[in-house]
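Given next, in C-alpha cells, is a single chain: the form predicted on its own.
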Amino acid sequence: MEVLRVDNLTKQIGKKTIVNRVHMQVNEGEVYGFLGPNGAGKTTTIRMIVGLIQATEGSVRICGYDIGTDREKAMKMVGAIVENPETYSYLSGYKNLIHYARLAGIPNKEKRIKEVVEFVKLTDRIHDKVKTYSLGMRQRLGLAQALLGKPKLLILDEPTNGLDPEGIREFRGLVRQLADQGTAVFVSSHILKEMEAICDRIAIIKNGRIVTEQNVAKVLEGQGQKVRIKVDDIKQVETFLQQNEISYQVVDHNTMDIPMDESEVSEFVRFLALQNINLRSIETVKDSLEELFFTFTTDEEGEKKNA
C-alpha cells in the first residue's frame, strides 16, 4: 500500500531552484533512506513534506491525502522527528508525552503513553527530568513523542546525529521493528553504513534532483568485488596499470581500489612484486552504499562532495 507519494515537487526562493522535480513514493512497511551531499535539497524536501514549508510547485500525498487540499487529514497520518526533538528538559519525560498527547487530541492518552514508553525502553526513566537524559534516551523520547498518534508514516530527519554506536543500534532497532509493523519509515542521514543496515530502498539527490533509486538488497548483492592496496609509490603501481589497461580508482595519496576476483589476487601480488613495487597492504572489498553514493555525488571534475 502507498503511504507517501510525491509528484514533480519544487521548491524555489527567487531565481534559485532548491528542489527540482521531485518525485518518490514510500510504501507501508519499508524503510526508505534519502541520501544526498550537503545542500543538496534534503531538508527543504523534508519540510515540504510535513508542511513547514510551502512547494513552489508539485503535491504531497500522505495515505491518499494531499497535504495542500487535505492538510488535517494528511498531518494525522505522520509522526516526525525534524532535526532536534523539542521537549521541556524542566519537565518529566511523562509530563513531556502528555503535554503533546493533549495538543494531538490522542485518546485515552495515558495508555498510549504507556504503549509507546514501553516500545522505547523509556519505562524506567520516564518520571525524571529531561535535562538528567542521555542524548540516546532524548532521541527515544522524541520517537515516543512521533508515535504518539500512532502514525502510518515516520519521518526521520538525522535522527542518529550524535549518538554513540550502542544508541545508534538501539535506534536502528526500532526503526526496523517499526517497519515489520507495517509503519511507513522514511529517513534521511549522512551515515551511511547505518543506511545500508535499515533501509530497503534508497533515493539519492544532487542540486535539487533525484538522481537514482535503488533497492538496497540489489546494491549489495550486485556490485562487483576489487582489492584495494596500500604501496610507497602509487605513481608507480597508476603507471603500471595503465601501461597494462587495467582500471583503478584513487582512494587516497597510497592506497587505490582495482576491480578484481578474489581469484585473480595472487597473480596480481606476483606482477606487483616483478614490478619492484612495495606493497603495504592488500584487501578484498565489495561495493557499498557508500560506493553507490560517491558515484552518483561526484562532480563532474571528480571531487567528491560532502555527505
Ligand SMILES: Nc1ncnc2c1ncn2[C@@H]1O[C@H](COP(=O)(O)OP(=O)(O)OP(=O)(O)O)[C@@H](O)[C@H]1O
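Since this is a predicted model, take the numbers as computed values, not measurements. Positions refer to the first chain, counted from 1. We call the rigid core whatever largest set of C-alpha positions still superposes within 1.5 Å between the two forms. Compared with the form predicted in complex with the ligand:
In this overlay on the rigid core, Lys235 has a C-alpha that sits 2 Å or more away from its partner position between these two forms.
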Contents of the next structure:
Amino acid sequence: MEVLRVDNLTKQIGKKTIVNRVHMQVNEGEVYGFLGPNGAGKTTTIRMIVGLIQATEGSVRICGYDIGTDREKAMKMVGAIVENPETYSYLSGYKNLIHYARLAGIPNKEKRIKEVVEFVKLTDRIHDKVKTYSLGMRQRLGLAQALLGKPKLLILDEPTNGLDPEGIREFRGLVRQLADQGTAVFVSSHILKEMEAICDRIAIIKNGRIVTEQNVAKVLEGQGQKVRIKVDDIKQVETFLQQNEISYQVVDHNTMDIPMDESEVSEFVRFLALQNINLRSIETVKDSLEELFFTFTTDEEGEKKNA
Ligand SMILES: Nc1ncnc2c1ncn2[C@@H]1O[C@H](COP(=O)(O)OP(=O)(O)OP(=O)(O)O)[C@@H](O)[C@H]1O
Ligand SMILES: [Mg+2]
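For comparison with the form predicted on its own, produce the structure of the form predicted in complex with the ligand.
Let us now look at the entire complex, which starts with that chain.
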C-alpha cells in the first residue's frame, strides 16, 4: 500500500528554487532514504511533507489524504522528527511525553507511553530530567514522541546526526523493527554508509532535484563489479591497459579499479604476470552507494574521477 506520495513538489523562496519538481512514493513497510549533500533541499522537502511550510507547487498525500485539503487526517498518519526535536529539558522524559500525548489527543496515554518508552529502551531513565540525557537518549525520546500516535508514516530528518556507532546501530534496529511491523519510514541523511544498511530504496537529491532513485539491494548485488589492484608501478599498468583497450579508474598513486566480472579475474592476473607486472594486492569490490552518490552529486566540471 502506498503511504506517501509526493508529486511535483516545489518550493521557491524569492527567486531561488530550493526544491524542484520532486516526485516520490513510499510504501507500507518500506524504509526510504533521502540522501543528499548539505543544502540539497532535504529539510525543506520534509518540512513541506509534514506541513510545516507550504509548497509553492505540487502535492503531498499521506495514506491518500492531501495535506493541503485534508490536513488533519493526513497529519494523524504521520510521526516526525524534524531537526532537533523540541523537548522541555527541565522536565522528565515522561512529562514531555504526557505533554505531547495530550496535545495530540492520544487515547490511553499512559499505556501508549509505556509501550513506546519500552520500544526505544528508555524505561530506566524516563523519570529523569531530559537535561541529564545523552544525545542518543534525546534522540530516542524524540522517536518515542513521534511514535505516540502509531503513525503509518515515520519521517526522520538526519536522525543519527552526532550518534556514536553503537547509537547508530541501535537506531537502525529500531527503524528495521518499525518497518517490519508495516510502518513506512522516510529518513534523510548525508551519511551514505548508514543509508546502505538501513534503506530499501534511496533517492538522491541535489540542488533541489531528485537525480536518481535506486533499489539498494540491486545496487549492492554487484551491478558493475570490479577489481581493485595495488601495484608498484602504476604507469606501467596504465600503458598496458591502454594498449589493450581495457578501461580503468585510478584510485591513488598505486591503486586502480578495473571493471570486470569475477569469472575474468584469474585470467586477468595471469595476463598481468606475463607482462611482469608486480601485483601487491587484488580484491573484488562492488559498487557501493557511496560511488553512486559521488557519480550523481559531482558536477560535470567538478572533480569527477577518470572514467
Ligand atoms: N527560509 C529560507 N530562505 C532562504 N533560503 C532557504 C530557506 N530555507 C532553506 N533555504 C536554502 O535552501 C537550501 C536547502 O536547504 P535545506 O535545509 O533544505 O538543505 P538540506 O538538504 O536539509 O541540508 P543539510 O544537509 O545541511 O541539512 C539551502 O541553500 C538553504 O540555504
Ligand atoms: Mg537538513
